[in-house]
Structures are given as C-alpha cells and as structure tokens.
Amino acid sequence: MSKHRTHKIIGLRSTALSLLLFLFFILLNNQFGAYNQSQLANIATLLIAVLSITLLTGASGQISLGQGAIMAVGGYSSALLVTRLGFSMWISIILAIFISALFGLFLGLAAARLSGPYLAGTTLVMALAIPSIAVRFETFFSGDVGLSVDYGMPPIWLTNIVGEISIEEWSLYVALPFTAAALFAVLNLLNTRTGRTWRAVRDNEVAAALAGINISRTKIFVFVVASALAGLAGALYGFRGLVAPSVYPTDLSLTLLTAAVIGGLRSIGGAIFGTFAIVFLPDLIERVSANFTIPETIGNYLPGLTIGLLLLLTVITNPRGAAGALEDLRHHRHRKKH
C-alpha cells in the first residue's frame, strides 16, 4: 500500500471518529436536562486538556503536573483579549492557542534538559506559581475576583435552525467543534511519522538518538503542541463565566492526570472514558452515599476519596488503565476461542 493511500485512510478514519464523537455528544445532549448538559459541556472542554496529556505523557513519555496551569494561561489570555482589548470571543480563543503554544515553547526548552521527577517537579512548581501571579498583579489580572467573560447569546441563525437554545446547550455547541477538531488533530499526529518519533523517544531515548532523532527538538515540539491544546481547553473553560485563580486550582492538573491514567495514558478512547469518569463519577457517588447514613465530614470528601482510590487501584492492578484492561479482556477471549 502506497504512503499516500495510507495517509488518506488515516485521514478518513480520523474524520469519521471525530464526527462520531460530535454526534455522540449531540445525542447525549438531547437526552439530558440542564445540569447534565452543563456537565457534558465541561467534559467536551476538559477532554481537550486530557488529550494534551495523552500526547505529552502517553505518546512521548514526558510527565507534566502543570497542564491545569497551562489551561490558566489560555484562560487569562483569552479573557484579557476580550476585556482589555475588545476582541471577539472566537478570535480570543484562537489567539489563546498560539499564546499557550509560545508558553509551551519556553517550558519545552526547560523540559529538554530535564526528565522524570525533575520535570514533574518543575511543572508542579509552575502550577503552584501561576495562580499566585494572578493575585500578585491584581490590577492587571483582577486578583481573586477574576475576569468576567462568557459565551454570550447564541446567534439568531442557529436558533432559527435548532429552536430555543439554553445557556448550557450553547456552552456545549461552542466547545464541541473545538473538541472534535482537537481529536482529529491528535489522531492524525499519532499516526504520522511525528507520532512514531515521539513514541521512539518515549520507549528508548538512547536508541532514538542513535537512529538520528533530535531528542531535544522532539521534546520541545511535543510541549508546544500539548500546551496549545491545554490553552484551548483553558480558554473554553474560562468562558463559562469567570477566569480566576479559583477556576484553575492546583488540583486541576492532578484531576486531568487522573482522568488520563484511569482511562489509559496511551489511549484516545481511554482519554474519553477517563474524562467522563471524573465529571460524572462524583455525582454518582453522592447519589449512592445518600442512601446511607454517612457523617457530613466524611461525605463531603467521599467523591474525591473514591476517585483517589480508583486511581491507586488502576496504577497497582493495571497501569494501562481501562483501555489496557479492555485490551487484555479481548486477548483472553481470543485465546479461549483458539
């Protein structure tokens, strides 16, 4: 099979999967009420950030505990462009992607010299520092109060087509095209020479260097792409109504990493599953715990505790996450048949 034909098949497959994800969200939206529609919009937004971890950690093997901080970079960039310079929401979101990518370039220059716990520690310090910067320079970033931005009202042409649109639905309609585009880009990247290069660096840096791969350049490029995705997610996340330190807390980075690990760090399907889990699982736990007499001091922390235990079990029993467990099950069934 020729290289051109292979690329064409990969492109068609990526397009089909992205459209399927888009339609899946739309179908779920039509079945949900306002609260669940809001959760669905959050999933569509956070999925972009989790995909950035799939690229950064799953594909290239670089550990980052600061994706939430890069989301803050995207969120503040877009909000400042709207509130200070009067840019439209759409242009601000696009520019936030480039600003976040530039931030990722500087971070990647540091990452090229670091690895393992040193890189994780550096990105964690960044996650702790960025909210403090927003508070320190209060006159510019509005401190703890934050910057008020929102998606605005849906355009008339859209309401004429689909009828009345709630704020929750409009949030999903804004985020979903970006989510589908991000999925399309990630799928194509992972199936190209670039993706194979990233995996080679992940598996064995020495062997990759001997094969002629520029390790430093590869690491920097991965950080640029992953930061662009995280910045896009951060911009969309902020337009829910507020961009402030409380919107991008330190534990946001850990939440994103949890979603990626539970689903499977090296799996796109795992990223989708993990993002649904971290958004819907807390509500499910609260509903189940409501049937039991649990002290309020314990009940308030039960969702977080349960997700933490789930993460711990995943790491111990199957580090490849839900996607790895599903693959093992398929292999087991296949061996039984033969």
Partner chain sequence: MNSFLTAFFSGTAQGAIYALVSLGLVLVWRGAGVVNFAQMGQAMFTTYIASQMIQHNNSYWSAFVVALICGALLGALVDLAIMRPLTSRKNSQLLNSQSMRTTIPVIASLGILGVLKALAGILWAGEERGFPSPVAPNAIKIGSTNLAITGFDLFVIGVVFAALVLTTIFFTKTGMGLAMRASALNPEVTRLSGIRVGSVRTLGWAISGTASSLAGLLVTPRTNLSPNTLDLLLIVGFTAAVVGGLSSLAGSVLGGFILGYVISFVNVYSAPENVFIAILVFLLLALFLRPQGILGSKEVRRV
The other form holds:
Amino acid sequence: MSKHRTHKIIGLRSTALSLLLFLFFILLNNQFGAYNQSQLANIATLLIAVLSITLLTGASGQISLGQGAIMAVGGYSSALLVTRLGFSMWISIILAIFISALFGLFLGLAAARLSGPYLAGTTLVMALAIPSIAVRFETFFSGDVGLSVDYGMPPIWLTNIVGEISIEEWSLYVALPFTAAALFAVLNLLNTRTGRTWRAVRDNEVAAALAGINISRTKIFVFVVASALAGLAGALYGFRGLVAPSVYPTDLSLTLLTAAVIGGLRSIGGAIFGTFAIVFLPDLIERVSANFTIPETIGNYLPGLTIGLLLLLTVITNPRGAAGALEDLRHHRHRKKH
Amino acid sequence: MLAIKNLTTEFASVKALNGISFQAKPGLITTVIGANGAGKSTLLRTISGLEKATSGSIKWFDEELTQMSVESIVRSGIAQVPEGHAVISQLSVAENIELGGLFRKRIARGDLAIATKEVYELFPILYERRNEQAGSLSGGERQMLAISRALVSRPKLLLLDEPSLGLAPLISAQIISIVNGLCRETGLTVLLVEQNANTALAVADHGILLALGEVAADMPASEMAADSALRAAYLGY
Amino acid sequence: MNSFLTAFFSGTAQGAIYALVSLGLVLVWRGAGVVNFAQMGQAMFTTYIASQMIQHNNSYWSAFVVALICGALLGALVDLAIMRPLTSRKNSQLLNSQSMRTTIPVIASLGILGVLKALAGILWAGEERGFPSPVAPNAIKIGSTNLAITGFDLFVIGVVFAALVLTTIFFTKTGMGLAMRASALNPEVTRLSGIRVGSVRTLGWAISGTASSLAGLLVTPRTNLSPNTLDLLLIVGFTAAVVGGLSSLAGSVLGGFILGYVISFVNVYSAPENVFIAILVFLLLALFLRPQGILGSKEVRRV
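Following the display of the form predicted alone, present the structure of the form predicted together with the partner chain.
Expanding to the full complex; the earlier chain stays at the top.
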C-alpha cells in the first residue's frame, strides 16, 4: 500500500515539474523576439539529448561521446519516413524514437562489454563514422546535400485558439510536448527502483552484481532509453529544415556532453541549466565582444574557447557542475546557521 | 631508535590505530603480534607513509616521518616489505632487484653493485633465476625477492609485513633465520609484523602485542613467549 | 601489382604515424589510467609552433626540434596543471564512484582539446595552411621507372623507426625506463622502492606529448594544418591502440601498422568515403573478438 502511495507521489511530482517546465518555456517564448524564440526551440530540443546523457553518464556511469550520432539516426529515420514514404511528421517522430531505441539496443549490446575509455573512444569513432554513412550511401541518404524537411504549418484549430503563430513559435510548440514528456519519463525512471539499480552499477559494479543486479542487462537498458531520447531530439532537430551530415557533426556530441557536465551530470536541473548555457552563451559572447573591436577570425573561436574553459573549470573545481556547486553552497549556509 | 607516540590512523572515522606508543631499539628485532584486524599492517603502512597518520608522531632518530612522502621515507633508510610477497610479477627477478636500488643509482653506483651481489649471495636461488619473470617464482622465492628488493636500498630499518604468510613452515623458518642473521651481523633494525607469534617471538628481542588498534602488552620477547595467559587472552592459543 | 605496392608502402608510412599516436595514447593510459583525447590537440598546437617558426625563416630542422620539445612540455603541463590535481582528489564524492574515476579525466581531456583548438584558431587563424617536409613527395625514380614508394614515405618510415628504436632502448636499457614500467604495473611497490611515481608519471605524459607531436609533424605535409586536421588521427590512433591492446606498448605499435594497411588498402581498392566505416567496423570487430587486444594481457586491462 505504502509502495503504491510513494509511486503516486513521485508520479505527481514528475507531472508537476514537467508542466512547470512547459509553462516556463511558454512564458519565455512570450517575452522573446523571433530569433530567441527559435533558440528556445533549440533548447527544448537539445535538452532531450542532454537528458539522455544525464541518464547515461550521470545515473549509470557510462560515457558516450556519440549522442550526436544517435541524434543523426533519429533525424534520418524521421526524414526518410517523411520524404520517401510520405508519413506525417508526428508519426515519423514517434517511429524515429523506436528506430533509435532499436539502434540503442545494438549499441548497448556492444557497450555492455566496454567501460570507461573504451566506451568513450568507441562512441567517438561512431560519432565520426555514422554521418559519413550518409555520404557513402548517397542515393539512399542524399549525401552531403541532405534531406529537406520542416515543421510545416500550424493547424488551423490551434491558430483559432491562440492566434497567429510564427514559424519559430510553431517549432517550439511541436518540440515542447516531447520535452515535457521526456522530462516526465526521466524523472520517473531516476526516482524509482530502476534509477537506484543504475546508480548501484555506476558506483560499484562488483557490489551491484553481488546484490543480484544483472549488469549487462542494466547497461543495455540504459542505452536503449538514452538512445530513444537522443533519437527523438535528433528527429526534432532535423525538422528545423535539413537532415544532413553537417547538421549532426562530431562537435554536436561534445556540445551535449559539455552542457550536461557544466550543469551537473547528476542533476535534472543541471541539465536544463547547461542546455540554456550552451545555446545562449555564444550569443552572449557575441553581444559582449561587439563592444570591442575584435577581428572576426578571433570572434569565431571565442565561444569554443569559453565553453572549453568552462568545461575544464567545472571538472577541476567541482566535477558535479553548477548543480553540485549550488548544493555545496546551500549545505555550507545550512551549517553556518547551526 | 624508532619512537612511536600516540599514533592514530583512521579510515573513514574508523580508528585502525588508536593512540599507540612504543619504541624499537636499533640493531634489534622488535616484533608486533596480534590477531587479524589488530592494526598490525596499518601500523607498518603508516610508518612507511602509505597511510597518513591522523595524529601522533613517528620518529626515526631525529626525523619525524608522519609528514614525509613514501619516497622520502624510503630514501631516508626505511624499507618496507609489504604483505603478500609484493614483487612486480611482470618484471624479471633482476629488474625487481634493480628497482629497489634505482634511486641510489647516481649517488652510489659502486655500492649498488656490491649490495646486489650480497643479496644474490644471501639467496642463491634468485641468482639462478635472475632472468625469469618474477611471476614464475614460488611463494617463498617471491618473499626472498621482496626482501632483496628492500635490502639493495641499504635500509637501516626494515619493516617486514607477515613474511611467513602462506608459506610452508620450513621455508618461512628459513627466511626468518636469514633476517635474524642480517640483524645480528649488520646491525639492521627490524620491525617484524607476524600473526604466527611462536616463530616471531623465537627470534625477536622485544615483543609488542596489538589488540583492536591499541598496545595490549610491551615486553621482552622471551617474557611474552613465556606468558601463556596473555597469549590465550589475545591470540587464542 | 603496382597498385598493391603503392598501397603497401603508403600503408607502411601511414601506419608508422598511427603507431606513434597509438604509442602516445598507451603510454599515458598505462602510466596514469587516462585516455588523453587532447593528445592530437597538443600535437596540432606544436605543429603550428613549428609552422610559425618556418614562416619566420627558421630552418625546418630547428622548427622540428622546437616542436618536439614543446610537445614534451605541453604533455607535462597537462599532467601537472590538470590531471594530477584531478585524480588526487580522492575525497570528492563524484570521484568515489568507480566509473567516474575514468570518466572525469576523459571529460577534462575533451575540455583541453576544445581550449587548444580555439587558442590555435585565435592565434594563427583557423584556415588551412600547408606544412613543409624536407623531402619532396614524389615517387623515387630509378632510371626512368617510378618506384611505388615516395621519398617522403621513406623519410616518415625512417624517422619513426629511429624514434621506436630510441623508445625501446629507453624502456629496456635505462633505469628511468624500468621505473616507468614498474610504476605502470604496480605503483605501490614502486613507491616503496623510493621512486617518485608522480614525477615518473609526468615524464610519461611528456614522452607521449613528444611522440604525438612528432606524428603531427609527419602527417601535416599530406593533410595540411588547421585546428581540426588532426582529429581523425586521434580516432585512428585510438582504434590502433585498442586493436593492439591498450596495455601493451609493442601492441600499440603493431596496431598502428595494421590500421595503416587497412586504411591504405581501403583507399586504393575501395573508396576514400569507406575509410570511416572501415575504422568503425574494424574497431567493433576487435572489441568483440579480442577485447584485450592482440598483445594485451587480460588481467592488466584496467576497466
């Protein structure tokens, strides 16, 4: 009975938090101009992929430098379904989630045998190799040119309710329900027995195995869930206009990891903060550097430099990221009071 | 003289050593005996710097060891032979011995050759098998190699952690008697940690009995060997 | 037949470079338990230094030597400034977790890579530039027939061979080499032998930095130089290290040459677009069939 109740409470909390995130984005959207609205849609999309790293690395201790490549799997799946088979966007997104999950199953089968640097290197090789498959099988994947897809027009019934909807807003409206659903799923997974199992595997594999946890099955399962999330993000990311190798470069994988790390690998709030940071930071740097006369050649590299330094600083000063730093601060203050 | 005062070593707030004090006189064998978990190994590892002391002091003549690094402690003449015949099994016998004297290579090349020759004379079997991998040696030979590795550094204080563990009685007796000989001939100070009290007390000059991280008895080895009530209480035999 | 020889010789020369990269990775992995994804970023940076020197009318060979020295210094700096403080903080809650102890240094190395790339872009502009070689990349001629090997290939093979011989002598004949092998195998016994394991580890980072810096100097006459050009080399080097066995220095060199032949033959007999896929397939095959690598030993694999 009590077990049931805790489940219900956790369910309620996740629902509330997901709705809160939904409303927060809508609120921001109403404050923003067109450019920032499209950035907001990017955040809603990338957040799903960053959450996949929170699950994979933060909760279960498996590192992946190839989440961008899995996004490409999701992106190509949905784009091919739409352009070649004439599926609707919604159905293609749902199917892309399943295809990516299936891909994650294969990846997980390989990954369950690997750990640490082996896994990091292998996923990095994957990040490079998968986009090049699109070039290799050009007739099917359209090579470097890529596949053009878009979010289409908002349905009439919606414009009837909320009035005129710009393209930027529509992309956010499509992404946001998925983002909220992904957050709901991740919160529920982490706060239940499943999440505890993952953390046990992360902290000590031998001890977890002795406690009766099937290590391989756990690792594979995490990969399936994380790949489904990344694939979903990749599908949404593609519908911004184009699915091509250049949309899912190796750097995308590293950017996602950076977001998860600077926000805090073990915290959902950290993932949200980190995603905002990596999307808005380049804009912020551009605005600041506009006040100085900086040659363009240098300006192009400032975001990379800042993000790299942030990553290093995070890892050196507080590997638990912004969320960890906040927690320490609160802890510190709490102690002072007593 | 090795003087230990109020030494405490904690692991995650569990006190493995709880304020122990004793002294080991130079040129003699002092043995530390006690049951499993009494803190014997922790004591040696704290002296050699592998574990950091939480409080207290360890003095070797005038040098305070608690703040020194493992490497500096070894270089000041204190060599530890860790538990479990610790040799590097992927290296050859000769390389293991060379390793022990490597830090002296530049300052005392001549003496290093002599020291190497001496340990081969002490343990001729090692000379015969000098080009074989240490992993292929028997347990007793590995223990000999571990002791040789320590001896080529020309230590003044030798810390031996359960040298007879897992060895046949005959071989462990042989090893202990070689150590005993070294001590008597060269004036080497030995701190011998043993679970096998009889073997240790037979050669030692002084005995320390550890129980649950504290010194339970501190007396000449012969007295400790004779005190069957004490042994029955702490060691169960 | 001629295309076979071309593939074979260019595979040998490429493989020699991959062997250096893979050797650099394995040196640091064995010594410090870290796979350094910044390694080729460091090499890119020192190759730029050499390129700048040559542009300012210094000789090729003086630039060559300076780049190698900078490679060593940069390697040591990475260890001293970032990796050592990172791995010595044992009490951090995150680092208590088994998997995180290997993950955090990987993330740190990616941060270093990002910073080095951005710095190189800022300092030397991001566009591609050529990098000279002391030997012309033309086929060697005997009389009027072209041989399948170029002078540049011979140069690369010669330099790498010399570097490998020096490394072998260092590891098997010198005390420092023994200290490095020992501290990689058993740090505790090595410390108890009075050897400063921390300094030995830093030296390993420095040697690895030199090896990868050499690889950068040898590969850029072919690929040109930009902040990103050496990324692929890291991937190939990593695959080579896994194929050969992350725990074995000899294996890493062997893996490098194997990868050189695989890539070269795919290039000649198939198509250059297939190279990435070939690398991925080869890596996965190696991981499934022989996860400890060709020359690696199972118990040493630290995972």
